[in-house]
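Shown here is one chain on its own, the form predicted alone, set out as structure tokens.
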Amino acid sequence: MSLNRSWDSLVITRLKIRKYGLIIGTSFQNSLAYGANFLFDTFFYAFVLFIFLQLWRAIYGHGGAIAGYSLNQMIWYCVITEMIAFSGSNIFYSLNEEIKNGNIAYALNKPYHYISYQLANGLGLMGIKIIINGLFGVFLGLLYIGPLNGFHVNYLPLIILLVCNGLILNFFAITCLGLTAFWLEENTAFFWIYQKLSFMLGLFLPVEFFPGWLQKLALVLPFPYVFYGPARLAVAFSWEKFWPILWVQLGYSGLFLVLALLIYRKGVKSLHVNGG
């Protein structure tokens, strides 16, 4: 008898991972379609990471260092953190106007949990953003400023799980923040505050570039783990900092992804209770 439960559980795990995969397999070629709805964002990456260029050369003179950080590094991580920024999702935005417009009541009688779906939905989106970014990003790095310094091939698998740990960490928090329209007629507010930190803590400047205190006040915060964490460990690797920022990212993964279905199911039992 417990054998047989146990096969059925495996069947029906078995079952849930094919769908939400062909979910992902969906959302990957619907986007890859649709290819040149990227060109606009390419081209604006483009010309941000230039204007980047423009800045830290003049900034940093005839060379020398800042931070620990030389021209060809902070341009390195210019290039990763930006190619970050481009491939992540829209989810907050879906998620309101389909709270907003009462949408999601057309969900909950479907065969899948609703944010396992948007995570799907958005990892196959995530997926064709990260690749044409990545082969852009690498293209215009060494177009603007040459190979990255000291880099070895052999850290690349590692610095892609951080960049897609990056991206998940990123995908929850924003999730809870768009949830948040279950009760909040505009929550735009809590988005903008959460991106500007974003930009601030890692985006633009490396932690290293803060004072002290502010740099161990930032490394607690979730912020610097989406941009700062993969950008810094591709520009100098070491071990010492790679096992800090992995297990950092996927606790504040695990923590955003429970808020999230806490949110959710708050707001959904909210949404019955008003009629829907």
The other form holds:
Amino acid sequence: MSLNRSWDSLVITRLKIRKYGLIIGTSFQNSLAYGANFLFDTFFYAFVLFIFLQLWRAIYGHGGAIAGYSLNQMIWYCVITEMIAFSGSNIFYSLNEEIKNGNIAYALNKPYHYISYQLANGLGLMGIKIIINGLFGVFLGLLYIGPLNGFHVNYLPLIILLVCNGLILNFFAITCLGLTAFWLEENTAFFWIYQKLSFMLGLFLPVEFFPGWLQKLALVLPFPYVFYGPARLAVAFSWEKFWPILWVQLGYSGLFLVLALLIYRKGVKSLHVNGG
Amino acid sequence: MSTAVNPNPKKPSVIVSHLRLLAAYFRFNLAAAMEYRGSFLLQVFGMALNNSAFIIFWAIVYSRINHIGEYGFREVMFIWALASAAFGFAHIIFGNIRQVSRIIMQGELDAYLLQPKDVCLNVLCSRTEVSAWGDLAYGLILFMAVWGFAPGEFLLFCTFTVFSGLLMGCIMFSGEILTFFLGNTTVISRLVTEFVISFTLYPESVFRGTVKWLIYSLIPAGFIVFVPLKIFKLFSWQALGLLILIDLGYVFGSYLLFRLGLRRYESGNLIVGKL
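Moving on from the form predicted alone, kindly provide the form predicted together with the partner chain as a structure.
Full assembly next; the chain just shown is listed first.
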């Protein structure tokens, strides 16, 4: 009896994995169909890096290091943070639109959990983006500044793990913000603020550039773990920093996932869709 | 005989009637935005706060170095203030600037073609962007916070805001109307917009070689923020007059491009209601 039950649950789990796997695959293929968007993102990624290259060259005019970062490390830091930024999901806007125009109603009676569906869909999109931007980013980094000094290829899988965790942490955080559309007509301002905090606390500048008190404050917030964590370890890997960054990423991802599920459950109960 | 003379004194001249249209659109768009006051204020303050984040970035950078070329912290804040205010001004008055490509592709231009006003102005002004009020407010406040409030200087800054706004707007608009000639140019128009914004936000000394040529020609960020900063620091009427002439030249050029493109426009026979 107990054996049957565990066999059943195994079969159900396998079916679920297959179902969400198919969603990831479909999203992956859909993303590839919109070549123009990729072209824009890739070109803009190169442009943004070019601007930062010029800016940091002007700042590092006299050589040396700033906050422990050489010019070479700083440019590679930007390559990685911008790579993550350009590979992120646009889940906030799609959730906002679906909730506000009532299209979410069509998803409620489908045989999947809405948040899991969004995650699977997002993973497909982020997957293809990170592959393209990753390869292109490495090419741009080599072109702009040359190889990253002191980088060991052995650490690459760990850096990739942190980059993926950063993307997922960011995904769940903006999912929470997008789901506030259940109650708020205009919630974009919250997204802007979240986005800019992430940008300031890691995307543009490493945390080491901040004054001491701000460094301490930043490191307890989730924002630096999206961009700063992976990029910091890529340019100067250390096991002492790796474990805390990994655990905080996982902790915040879990927290935002639970929060998203709670907001969704509460939001769906208060949903009113008129017409069709 | 001058064409500017109005043959019928009761009927306003073309310029006056279009200025009235502009004022009417501004009033109605503002009233529509204020209908949802909470949303309006949230967007305005949200955008201002959003922009403020970059002050921290520059403050931290300048805590480590003194100058980037000739630019200190105050100079960078000036170009940020002007770029934001100009962007805000352009999108408040000409809220459809970044929608033109879509309007052309979806055949929505038909509704404007039937109206007895200039199509270009009519399309651009018929909408406003609420968050642009936040950009404008941020620009003006940042300028006063960093450079202080002296009426003459503030007036000069406002003049720059208007003309830089027109220039910034017409470059974005030109990117959009390429749709007339090339079909779906969403990617190009997005890139033009991003180029204009990005080039206006960093010190001029960052850009060298071909890029320097680019910011004084195709993407004239130089005339949007860098030249105004030079005039602001070392004022001369001649330089100001010349800058305004250059700005108006770009505006006229984009208007001509629109008229040229309009000849190639084909109606999609789309039935739309425009109130």
